[in-house]
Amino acid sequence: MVPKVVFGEGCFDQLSTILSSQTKEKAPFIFLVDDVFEGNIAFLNRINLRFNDKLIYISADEEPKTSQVDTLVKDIKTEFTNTPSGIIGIGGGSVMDLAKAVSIMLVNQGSAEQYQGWDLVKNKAVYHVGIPTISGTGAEVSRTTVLTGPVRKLGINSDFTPFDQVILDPDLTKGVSKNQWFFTGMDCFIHCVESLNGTFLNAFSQSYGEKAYDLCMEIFLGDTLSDDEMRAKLMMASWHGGMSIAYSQVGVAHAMSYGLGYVLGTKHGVGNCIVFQFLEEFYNKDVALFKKMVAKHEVEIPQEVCKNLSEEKMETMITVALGMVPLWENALGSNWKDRINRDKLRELYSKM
């Protein structure tokens, strides 16, 4: 679990105080910041860089890659003799995943692609802090950092992956576009659906999943919340949804979304929505609710993204999805191969 968290409007301004206790002599803090904040002087001044601290802007236009992690680690090691005092990720799920991965790879040998999988990390990560500026992914609390590698899209799943400190300031999510707000929010909703309907469900994950699910219903189908209340509650839904899957697992939508992301570069939240609309067979009630949310907020889900795919790309997409074994086991049990095979996935992808 994340050992320390602060929450509340304006709590981002506690960052300097929080970091002061972690400062090591001649060792900088490295800030990975969503490039949407580039040029926002008022915001950047609140970060309060000191001495040899370094700020690196990160584009969230593409999903994070193992090669991107390797480049960041190489650049940091080249510029600084000492291991950084800490890595701070400020942004959406992609930026936070990069922050987690960089903090791991600074003290573990080889390439990030070697650690895609479960419990492969040997050395404790550098101190790292997550500060979400978009709510829904659960990246701020999860024990995985999802990366696209040369042969697969898969997270570094490890007890060393979670942040040491998280700062949850709902004010930082002001200005998020409607589509981003919806797609990342649906990532949270689908986390809850897949956790609550999974075979790995336990009392711990259920308690978090049910709370996040109820918050999503209030946010996306209710009409009584102010903008401030909506921002705060979605931030809490993201946290609780991430906690739920941390102690269980996701399912069909995420497994298939990884295939879309690897082959087509589809953003994670969008990919989940593309897939989820065709999963009545697995999550009938919740797919119906999802479609109500889409209609209520007048969001367009991309259609026919798999139309005219080459046979090679379709086969790769299927292979990536089938490789997500723990997700299928959670969704359908140990005998999941009785229901899911290459033909079944081809049938589902062809609808998209």
Second form
2 protein chains.
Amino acid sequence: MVPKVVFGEGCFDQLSTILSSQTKEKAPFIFLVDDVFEGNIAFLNRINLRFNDKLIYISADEEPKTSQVDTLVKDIKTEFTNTPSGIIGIGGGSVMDLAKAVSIMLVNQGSAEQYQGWDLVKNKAVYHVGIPTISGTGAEVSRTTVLTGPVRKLGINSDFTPFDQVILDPDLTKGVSKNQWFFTGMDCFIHCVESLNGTFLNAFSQSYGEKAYDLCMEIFLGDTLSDDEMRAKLMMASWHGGMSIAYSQVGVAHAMSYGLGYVLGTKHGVGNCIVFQFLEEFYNKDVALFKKMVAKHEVEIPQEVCKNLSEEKMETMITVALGMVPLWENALGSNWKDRINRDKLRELYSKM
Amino acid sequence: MVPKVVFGEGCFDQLSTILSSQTKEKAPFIFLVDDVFEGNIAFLNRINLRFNDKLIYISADEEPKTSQVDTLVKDIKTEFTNTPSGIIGIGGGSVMDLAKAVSIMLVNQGSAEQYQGWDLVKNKAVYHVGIPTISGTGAEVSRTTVLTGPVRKLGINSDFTPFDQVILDPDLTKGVSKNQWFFTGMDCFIHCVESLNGTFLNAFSQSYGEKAYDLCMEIFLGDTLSDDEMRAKLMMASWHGGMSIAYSQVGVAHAMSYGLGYVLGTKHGVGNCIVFQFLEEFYNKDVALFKKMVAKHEVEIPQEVCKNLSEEKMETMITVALGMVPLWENALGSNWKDRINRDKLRELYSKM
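Structure of the form predicted in complex with a further copy of the same chain (previous: the form predicted alone):
To see the whole picture, the full complex is given below, headed by that same chain.
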């Protein structure tokens, strides 16, 4: 778990103080910042770059890749003799995942793809800080960093992955567009549905999952919250949702969404929504609630994204989804193959 | 926050594996174990003492004292040349607090009483593990260790106080007596009421507090849970309740209960219940729910504990309670002195 957290409107300004205790001589802090903030002078002025600190903009247009991590690590190592004092990720789930992966790969040999899996990391990561600017993925609290590699989309799951420090400032999510707000929020809602309906569930995950689920209901179907309250509560929903899956697992929607992401590059949050609307058979009540949320917020979920898919790509998509064994086991139990096979996945994907 | 947690029935048996990665040469692990387990061979056999490891029984009859911490530290330093590899606390809130305090004081100079307060600890504590065997106090997750010193009852609040590792095994709470189960569970319920009704509340604390509160309602007023579910859920309620106050504060019941504890030695959980029943004026709805819980579980709350109190002791009790300024501020806002003074406290204590 993340050992240190600050929370509150405006707490982003504590960053300099927090970092000052971690400064190592001649070793820079590297800020990985979502490029949505490029040119946002008011915001950038609040990031205090000192000595040889460096800010690198990150595009979140595509899901993070192992090759992207390798390039970032190589660039940092080329520019600086000393291992950085810390890596600070400021952005959404993609930036969070990149910051975690870079902090690991700066002190572990080889390519990031070698560490996709569980507990393969040897050396403690460089000090790293997560500052989410959009809520829902749970990447700020999770023990993984989901990366697309040459052969698979899979996280670096390790004890060294979680951030050393997280700064939860709901004000940072003010500029998020409505679609992004919704799709990323639904990532959290769908996490919770999958965790709470999974066979891996225990009382630990359940308590976190239920709270995040309740908060999502309040935020996306309620009518009483102010904008400030919504932002703060969605930030906490993301946090608790991430905690819930840290101790359990996601399910059908995530397995199929990984397939979409791998073949079409569909962003994770949108992919989940595209898939989830067709999962009545697995999550009946919650798909109905999801559709209510979509209607209430007048969001358009992309349709027919698989319509003109080549046979080869469809096959790849099915293979990627089917490969997510722990997700299927969690969703449907050890006999999951009785309910899910290539034909079944093809039938579902064909609706999307 | 606690960086590492395992959860689940039987997970206590992972302790040896967890400790093996922390072993330092010739440096023992010190197990502080609630003396309720003395003679419980089946349980003690599950604690793997190796080389010069040492088990010390701790009586939880009285609340932990700074002098008790100092004695434990002195004894350990006298017996062992090397600083221990770790301190493992196995028991209720008192043992949790002692384990945290001893791990700090082994590497910080002077007496524990010098560190009562906020952020006074200089050196990182010895590795310490918390294993609760009764649920409700939240001491397994909190950033404090409440100690009775020569001049006051106050915690050592610091970044070094939280456990490095917690093992949450609901099966360990099987032998707890009904009264202890209830009083300690009510510590959690009352935490949550005070946190949720406090002026310091933010969305972080609120989300944890609401979840713990909901779990308490399910456990203490519901009728659907199995014994296994109740134990697991109460363990989680304690966890979330502790998290909630870590980021906010307790209130009237805790302030007055500290007074009782200081003067009469009343155990924290019982003290909270003695006080809470008379706090309708502050927590109306929740005092009514509390009384329902007391009736449903046929628990007897001690009555008239202040009846034969000397004037001197009453004055001390009032002084101690009134000294808990942050608690009053949280409960009643910055103008708390308009509602609480010595006369008011005397009137309330006189009913107890």
